[in-house]
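Below you'll find only one chain, the form predicted alone, shown as structure tokens.
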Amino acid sequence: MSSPPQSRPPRAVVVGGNFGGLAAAIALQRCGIEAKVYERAPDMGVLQGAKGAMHQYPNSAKACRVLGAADRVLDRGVVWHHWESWTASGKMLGRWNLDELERMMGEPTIMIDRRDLHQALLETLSELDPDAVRTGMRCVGFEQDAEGVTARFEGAEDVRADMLVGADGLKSAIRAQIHGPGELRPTSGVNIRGDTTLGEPAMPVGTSRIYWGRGVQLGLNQITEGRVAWFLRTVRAKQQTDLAAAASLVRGWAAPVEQVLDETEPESVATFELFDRAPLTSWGEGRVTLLGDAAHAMLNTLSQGAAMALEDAAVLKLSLDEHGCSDLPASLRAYEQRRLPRTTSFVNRSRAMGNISLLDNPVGCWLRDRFVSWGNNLVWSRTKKAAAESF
């Protein structure tokens, strides 16, 4: 006697191959289902070609233990010590020990170049499932029904499946499709970063600076002995600027500032536009969710975008552990709930410190050094200790 078929493993298609899409994908993945990334980019380099490096804070460490994903990150990362103010004229504000949060929260803060982070993730997943990325792959829309939901792409073939995750970022498809394309929230400033190689350490390898100046801020992380990176945003210029231009705003500042910014190789330099929008009271519907910026974009002014996707994507796997595959609306629906509170937390910080740090009036930025200097303990550790809290 023939024994019984069995039944498929559930299916989903993710949309977008960012942090978010990968990370969604590995815990899809580990709960047993077939997942698969559609990518719009002709391959995933395009997606590594993004330059900067960014502050991960043990939440995000701790997201990626829930993935399994957390020794390759970990391992391409540089371990974060401190966290320092100071003003434009060389006055420290205040100072936060990271070690004392990763002693707190078992997990480091480090930071981690986007393309290390993104290949570390992509390395994870195509260990699950080395053909789980399908690039060049355009989705324009999805329609769904009881059974399921079937995802349709620009040039090629529709696909079906049992559910949908659209992480395809600030500008979704599916978030579009499913709230209307909703409003672009600019912010006030021009932002350029680049990455210098230094002779001698600015500062102590694992620390970061941010200067506080008018309509200007300056945050410089020294990620080996020789090597800085760098971010500037500022309200000073009306469109985006170059080098030499960023240069020029801080000219006069305490050292090591104009040294890193005058030796910063041109090449490294990227100019970009921040966003984000206000955030949803609900993400999905049926079988289809949202993840990572497509659910809550927002600045990076706390350091928390990734993080926040790579939070989405262990909560979606935990979620799914708990309620199961047998009603994924349900499990979809009890994924968001538990996502909503925190991730609106953040969107609204988050703007909150990018008006804090382009203020330009001079009353309105003594103002906010001497509360920068009087808070920095109670508005520091409360900022990072959010950040860090379990999700």
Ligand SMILES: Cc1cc2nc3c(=O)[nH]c(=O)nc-3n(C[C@H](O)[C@H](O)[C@H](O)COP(=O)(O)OP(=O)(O)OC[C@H]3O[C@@H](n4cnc5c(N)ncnc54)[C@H](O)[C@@H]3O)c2cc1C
Second form
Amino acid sequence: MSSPPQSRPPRAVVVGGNFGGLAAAIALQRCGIEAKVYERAPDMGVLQGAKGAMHQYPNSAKACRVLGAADRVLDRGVVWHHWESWTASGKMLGRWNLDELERMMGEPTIMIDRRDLHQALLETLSELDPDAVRTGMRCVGFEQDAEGVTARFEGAEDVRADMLVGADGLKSAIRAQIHGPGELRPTSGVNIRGDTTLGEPAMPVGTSRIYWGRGVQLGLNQITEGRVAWFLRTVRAKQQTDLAAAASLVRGWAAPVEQVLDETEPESVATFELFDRAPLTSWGEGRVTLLGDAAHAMLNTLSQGAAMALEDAAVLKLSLDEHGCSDLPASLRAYEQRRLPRTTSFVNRSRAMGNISLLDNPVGCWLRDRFVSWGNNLVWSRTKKAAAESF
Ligand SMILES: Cc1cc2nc3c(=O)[nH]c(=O)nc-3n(C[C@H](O)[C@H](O)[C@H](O)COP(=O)(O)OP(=O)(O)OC[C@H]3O[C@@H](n4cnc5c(N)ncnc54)[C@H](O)[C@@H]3O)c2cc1C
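Same protein, different form: I have the form predicted alone, so give me the form predicted together with the ligand.
Now the full complex is given, and it begins with the chain already shown.
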């Protein structure tokens, strides 16, 4: 494969302008590659339209540190101190101290609104190249040869570059071209989330609680003194998935559950379906690679999807630092080889956790509660180990 002429730096097309795409462009820019992001949305404001709390474990901050975006991200987050498991009737099954994880990894665990994470990455990229993002650009495929890669866009001119990163999410066009359409794997339940503003905090700020019921799992996140962001997963409300349906599923549960749902602002409520995909055994080919959900779409049950996209970008940077830009396909394969085992493990573990969270039969739920309680230390130590593993 020939390298770009000495007179100009390599160019990259990054397809997709959410967390993965922005992080990839930051990584490439920091390696001296002229990376432009091509996003199908008409403007970046559309991607920041929906609020929603995200958990970012220390591995995310560690990745952001490699990308030079950590301070901006951490400044916008709230340090998350405790992760608690409760029964629906109000018995605490386990409590994890996330400050311990911070001591171990040197970075905090945070809760951050997804709009703030996006904005922090966008600002970091804009500082490197104020003209790095092209919106209203839907990529429909690519062609490549020995000299470069050509990205095709709906209703717009082709773009020629030296490499292409498909960071276009769950239904990635780039992935589909390389690996075929594949299948989206559904989950058995529905997911509802919402926001509540309370006069008094329901829990200490920086606390997350999971309440385990039969066929219903409820998570509460105390993000600020006044704001609780919640999500509910259930196999029990296939048809009706509005706020009233959610509130009826947790009627009689321990305080502050009923209050949080009763005082939820209806306009904050959103319902969504969750999917993942079976892990791939290889990602890219030639000058093209995948990153984020396009490469390894996972369920949100371990809160690692966006974090894995950030880790991907960090490793892309480290691989290019190590292998250079003179043989881009070789550097991209090195990046993929380094990422495949860890991301595959998180796809599988996230699905397993999804199955546990929606158990509906009484015996299964009893065993699950014992496991959450007695197995707490085991799970916690494994989680710490996974989060601490080097990427
Ligand atoms: C309810 C929920 C809660 C979650 N909570 C967490 C959490 O707490 N922590 C965490 O780390 N992760 C969480 N995740 C996962 C996280 O949201 C995803 O893993 C993350 O958004 C993946 O980022 P991405 O950039 O790879 O893909 P996406 O976010 O899917 O972005 C892909 C981008 O590509 C664009 N695009 C698509 N096709 C094209 C095309 N053909 N041409 C141009 N542009 C295109 C899209 O418009 C989009 O902007 C959660 C997910 C859900 C659904």
